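Encoded as C-alpha cells, the following chain is the form predicted alone, with no partner shown.
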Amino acid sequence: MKESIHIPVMMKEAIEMLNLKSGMTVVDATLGGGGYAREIYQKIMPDGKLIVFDRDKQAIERFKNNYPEIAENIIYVHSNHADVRKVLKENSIDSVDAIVADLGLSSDQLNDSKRGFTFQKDSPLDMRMDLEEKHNAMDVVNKAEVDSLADIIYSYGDERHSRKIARAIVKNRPIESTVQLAEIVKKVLPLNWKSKINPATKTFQAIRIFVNKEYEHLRIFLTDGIELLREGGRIAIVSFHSGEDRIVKNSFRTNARGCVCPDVIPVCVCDHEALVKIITKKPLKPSEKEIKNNPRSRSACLRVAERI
C-alpha cells in the first residue's frame, strides 16, 4: 500500500494548543494520513495512550504498514468518531487528556479515482468515507425527490441556486459519474471567472456531507468528547467550511455557558454548569506560508476549548 500523500493542516498550532505531556491519554478522531498521530505519539510516549479513529479502513492499514515501529502501541478504531464514548468504554478508558480532529477530507481519498469525492477526475459517484456503508452518492443523486435534493444542496452546501440544480439533476438522470454531475451543475451555473471555486464545488460538498452524515456525527462527537475530557484537558478541532465551523463554535459556546435560565427568572433553577472555557476567542487560521505550501489549507479554522 502506498505511503500517504496527505499533508496535515495546522498541525503545529493544534499540537501546541493541546499542551501534550508524556503519559497522557489522547484521542486522534481523524487519523487520515497519520501526521497528527505521529506527532502526538512522540509527545506522550512511552507511558501515554493514543486512540485513533478513522471511518476509512484503508487509512488505518496504510498507517500500520508505513509506521510499524509505532503502530503496535496504538489503539485503532475503524469507526465514526461519534462512537467515541462507546469505544473508550470498551477499552476501559473513563476520560482523556486531549482530543484532536482534522475534519478535512484526506488527500488520499481525494486523489483516489475510485472514491468519487472530486470532479477533477472522472470516477463513479461514491463519496463514502467508509466503503462498508450501504448508501453512496449515486443513490442520493438518482433517487432523491427534487425537494429533498434541493434541501440537501442548500442545507449542506450553502448553495442559493439549489432548486435549479436539483431540477437539472432530476431531468438528466441517470447520473453515474463525477464529471457528469459537475457538467450538469455547470450548465445551471456558468463558470464565473471572478470566482476561485468551481460552480459544482458546493453541490459536491453538500452531497458528501449528507452521504456520510457528517454534521450529525460531529454534533454527537463534540458533546461526548467534551464530557469525556479530564479537568484541564483540551479539545482542538480544525474545520474547513462554514457549516462545520458553525457547529464547532456553537458547541463550544453552549458548553461554556453557565446558567441558561430566561432573564425573567430572578434565581437560577436550571443547575446548568459550564463545562469548558474557550481558548480561541476567534478561530486561528493557517499562516501564509502554510497556504502557499498547501493551498487546500486556505479555508481551515482551528478552535480550542479546555475542560474546567
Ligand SMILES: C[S@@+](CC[C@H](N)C(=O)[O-])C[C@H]1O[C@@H](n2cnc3c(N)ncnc32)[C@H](O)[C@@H]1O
Given for the second form:
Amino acid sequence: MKESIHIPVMMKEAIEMLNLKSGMTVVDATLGGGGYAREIYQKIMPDGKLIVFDRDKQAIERFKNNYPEIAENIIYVHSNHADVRKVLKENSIDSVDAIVADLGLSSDQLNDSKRGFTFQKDSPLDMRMDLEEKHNAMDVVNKAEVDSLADIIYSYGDERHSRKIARAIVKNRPIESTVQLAEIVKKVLPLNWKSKINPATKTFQAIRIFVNKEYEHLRIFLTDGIELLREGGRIAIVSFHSGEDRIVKNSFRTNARGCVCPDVIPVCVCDHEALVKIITKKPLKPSEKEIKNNPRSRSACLRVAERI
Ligand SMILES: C[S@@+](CC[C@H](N)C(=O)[O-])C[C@H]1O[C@@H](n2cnc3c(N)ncnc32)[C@H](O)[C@@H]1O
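Having seen the form predicted alone, please provide the structure of the form predicted in complex with this ligand.
The complete assembly is shown below, putting the previous chain first.
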C-alpha cells in the first residue's frame, strides 16, 4: 500500500496546545494519513495509550501497513468518532488526557479517483468516507425531492443559488459522475470572473456533508468527548469551513457556561455546571508559511478547550 500523500495541517500548533506528556491516554479522532498520530505517539510513549479513529478503513490499513513498528501499540477503531463513548467503554477506558480531531477529508481520499469527492477527476459520484455505509452521493442527487436537494445545498454549502441548482439536477437525472454534476452546476450559475474557485465547489461540499452526516456526528463527538476528558485535559479541533467551525465554537461556548437560567429568574434552578474553559478566545489560523507550502491549509481554524 502506498504511503499517505496527506500533509498534516496546523499539526504543530494543535499538538503543542494539548500539553502532552509521557504516559498520557490520548484520542486522535481522525487518523487520516497518520501525521498527527505519529507525533502524538512520540510524545506519550512508552507508557501512554493512543486510540485512533477513522471511518475510512483504508486510512487504518495504510497506517498499519506503513508503520508496523509502532502499529501494534495503538488501539485502532474503524468507526465514527461519534461512537467515542461506547468505544472507550469497550476498551475499559473511563477518561482521557487529550482529544484531537483534524476534520474533513485527507488528500488520500480527495485524490483517489474512485471515491468521487472532487470534480477535478471524473469518477462515479460516491463521496462516502466509510465505504460500508449504504447511501452515497449518487443516491442523493438522483432520488431526493427538488426541495430537499435545494435545502441540502443551501444549508451545507451556503450556496445562494441552491434552488436553481436543485432544479437543474432534477432536470438532468440520472447523474452518475463527478464531472457530469460539476457541468450541470456550472451551466446554471452566473460566471464570476473574479473568483478562481470552481462554481461547483459549494454544491460538492454540501452533498458530501449530507452523505456523511458530518454535522450530526461532530455535535455528538464534541459533547461526549468533552465529558470524557479528565480535569485539565484538552480538546483541540481543526475545522475547514464556517459551518464546522460554528459547531465547534458553539459547543465550547455552551460547555464553558455555568448557569443557563434566563435572566428573569433571580435564583439558579438549572444546576448547569461549566465543564470547560476556552483556551483559544479567537480561533488560531495557519501561518503564512504553512499556507504557502500547503494551500489546502488556508481555511483551517484551530479551537482548543480545557476540562475544568
Ligand atoms: C484531514 S484527515 C486527518 C489527517 C491527519 N490529522 C493526518 O495528520 O494525516 C481527516 C480524516 O478523518 C476521517 N474522518 C472524518 N470524519 C470522521 C468521523 N466522523 N469519524 C471518524 N473519522 C472521520 C476521514 O476519513 C479522514 O481520513
